[in-house]
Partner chain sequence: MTIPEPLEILIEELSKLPGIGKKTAQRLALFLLRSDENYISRLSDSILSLKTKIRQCSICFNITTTEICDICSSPKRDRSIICVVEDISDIIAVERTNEYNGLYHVLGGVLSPLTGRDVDSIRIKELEERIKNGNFKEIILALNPDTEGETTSLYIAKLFKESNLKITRIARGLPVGGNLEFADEATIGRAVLNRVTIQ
Amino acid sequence: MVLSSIGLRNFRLHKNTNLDFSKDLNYIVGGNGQGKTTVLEAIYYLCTTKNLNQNQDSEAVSFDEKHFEVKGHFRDLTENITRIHFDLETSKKTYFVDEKQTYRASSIIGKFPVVTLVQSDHAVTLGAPAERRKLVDSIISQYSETYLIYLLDYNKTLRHRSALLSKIRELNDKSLMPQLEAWTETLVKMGLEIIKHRLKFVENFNEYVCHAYNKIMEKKENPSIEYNFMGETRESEIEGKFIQELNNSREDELRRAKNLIGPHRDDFHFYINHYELRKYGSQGQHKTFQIALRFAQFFYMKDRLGRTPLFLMDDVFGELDANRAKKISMFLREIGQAFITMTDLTKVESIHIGNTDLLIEIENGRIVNA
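Next step in my check: the chain by itself in the form predicted on its own, please.
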């Protein structure tokens, strides 16, 4: 898949910006606060309907304006024109594919696959388990509609069950217990499917992580990811373990009115040479693992979808030493189309820019050279 062009209207600093892209590497260069990351944000909106940094849609509207619009032209087996419009006064966001409105954001997931490597990725290896679950869920959801449906249904079940737990605690009404049993049965059914998908994913994904990490580190270290449900990895044993833990936690769940057991509380553990990254990894190892995860995601999704995702990379070179930057620059050659923001022009000079690559300079929301 290739993004041929994009248009931004009243989108942060970009009042009226139009860009044609290379099908290979697109380097977007500019100082801090000049609008280069905004281009990545706009691309991400077109691929997912969501904000890249999870900010409010209203924050993306240019100062003194009442709406923003982003339009993109994608080429794959077919061509698609996508457009997203946000109205500040009504707080309404509208998404169009070939001028036909799409009403469910979930129907877009995976249609225009995208991989992001951004500053906030440090939370994936250093942050809470929710960050790692979000990464895994986003990868699987882009190539498996079945998983996405299970995930949405599971989250809906969590909300209903949580509300019922609160009601039982508040009213001390034991007649509601049969309802709780019914929701618990649904929780187990949906949860088991999520766990099975995650186990299969980690089993296959580890190979991609190793390949990406070794490209950067030249096989000096051995990375891996581990996942289990309550210490169990055997599918035949997981259902029994799930039900047992729910039974053991029944009184605690009723007392706290909270869903305490299920894949929504799972974690994924990252290792280098069998040592847990979060506990023992150096700053450089964390950064390398974060980058390797995103390259692994790209090639994994490409193989699963049979299509090439877009690759967005936000100011990562500024944090790398010269050797690692060179390795990643060479690795990018295997990607296809990528969009890479950079602050330092001297870094551009140290990276080989091919004849088909594009260098875009941005200043105060305007293209000064492309």
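Residue numbers count along the first chain shown, from 1. Between two forms, the rigid core is the largest collection of C-alphas that superpose within 1.5 Å. Treat the numbers as computed from the prediction; the structure is a model and nothing was measured. What changes on going to the form predicted in complex with its partner chain:
Relative to the superposed rigid core, V209 undergoes a CA displacement smaller than 2 Å between these two forms. Here E185 counts as shifted, since its C-alpha moves by at least 2 Å between these two forms after the core is aligned. Core-aligned CA deviation for V114 between these two forms: less than 2 Å.
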The other form holds:
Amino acid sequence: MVLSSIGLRNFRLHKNTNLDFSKDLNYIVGGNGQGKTTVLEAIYYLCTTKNLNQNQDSEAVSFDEKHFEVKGHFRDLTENITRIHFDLETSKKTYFVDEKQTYRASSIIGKFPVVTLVQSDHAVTLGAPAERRKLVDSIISQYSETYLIYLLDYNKTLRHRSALLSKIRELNDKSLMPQLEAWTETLVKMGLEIIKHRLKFVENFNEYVCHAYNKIMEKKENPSIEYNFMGETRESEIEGKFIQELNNSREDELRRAKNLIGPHRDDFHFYINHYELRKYGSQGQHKTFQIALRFAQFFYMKDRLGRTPLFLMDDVFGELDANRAKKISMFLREIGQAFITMTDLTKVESIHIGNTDLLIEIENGRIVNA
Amino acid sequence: MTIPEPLEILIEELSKLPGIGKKTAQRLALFLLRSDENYISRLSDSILSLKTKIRQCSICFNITTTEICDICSSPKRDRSIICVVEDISDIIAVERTNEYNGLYHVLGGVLSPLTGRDVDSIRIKELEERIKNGNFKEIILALNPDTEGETTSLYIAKLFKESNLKITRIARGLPVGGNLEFADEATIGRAVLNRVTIQ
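Show the form predicted in complex with its partner chain, please, the one above being the form predicted on its own.
Okay, now the whole complex, with that chain kicking things off.
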């Protein structure tokens, strides 16, 4: 899939910007606050209808304006024009594919696949387990609607169950226990499906991470992701383990009125040469791992979906030494179309820019050179 | 222009009906205004009689005009089998199939702690009572396949675990007559995960 052009109206600094893209690498260069990332933000809106950094839609409207609009021209086997419009007064967001309005955001999941590598990715290797679950869930959901629905059902079950736990604690009413048992059984049933999907995903995904990691590293290292459910990885044993742990924690759960056991507390562990990254990793290894994860996601989604995602990279080169920047820019060649923002033009020297690539310079929401 | 008050009140009342918006309500009200008096009195009588003549069956909580509903009082019905549903509309749906000849029990809701619904706010006690006093061999749980419906099924199944009753849940999966290619991913996905052995 290729995004051949984009139009931005009243979108942050961009009052009226039209851009034609290269089908290869698009470098977007400019100083801080000039509207580089905004271009990525707009592309992300077109692919997902959502904001790249989970900001409010209203923040993307230019100062003193009442609405924003982004329009994009996608080319795959067919051509699609997508358009997103946000009205500040009514807070209404409307999304069109070929001028036909789309009412469910979920109906476009996986249709315009996109992979992002942004500053906040450091949280994936350095932050809380929730960050890693978010990454894994977002990848699996893009190719498995079944998983997405199990996830939504599981989360609803968690809310019901915690409401019931609170009620039991509040009323100190043991006659509600059989109801808790029923909700626990639903929790196990939904949770098991989520765990099984995650196990299978990690098993397949590791190979992709390993490949990507060694593409951007000098010497050979062996990265891996490990996932287990409370120490268990054998599918046949997980249900027993799940139920056993729930029984062990019943008193605790009732006292704290909280769901303490289940895949909503899962973590994914990252290793390099069998040393845990979180404990022993250097700054550079963290950074490399974060980048490798996104490249792996890109190739994994490409294989699973049978279509090539867009790749958005926000200001990553700034933090890298010349050597690794060069390796990554070479690796980007294998990707197809990518959009890369950079602050520093001097960095460009260490980056290989091909004939078909495009260098776009942006200043104060205007294209000065493309 | 101001609309005469009686008409405005009618529009307001009609727009409270499910699926009726302001404009449709206005169209309906103007239609009624032009209709002859006979029709209006038949219509208003029939609406009134909903409340005066229809009541709940004292056994299964289906709707009926008599103390006990047609299904519960019919000698042709199989009294060894009971189908548990959430709402009256589910009875209508199952009845239309002509595939079921047992009795029903309307729960009037499903377990949902988030909205404060527990065992005491749906008719589970009444179901236990019926099972105890009846001569049932099988309970069919025909609740919606969402988390609340599933959990309610699990709860009821546990309740009668010690009895000799056969407890079944209606199957789910692909629609009959539909092509596989037209079913949505989630339905096919679950149908594949919950596949059955044929040999």
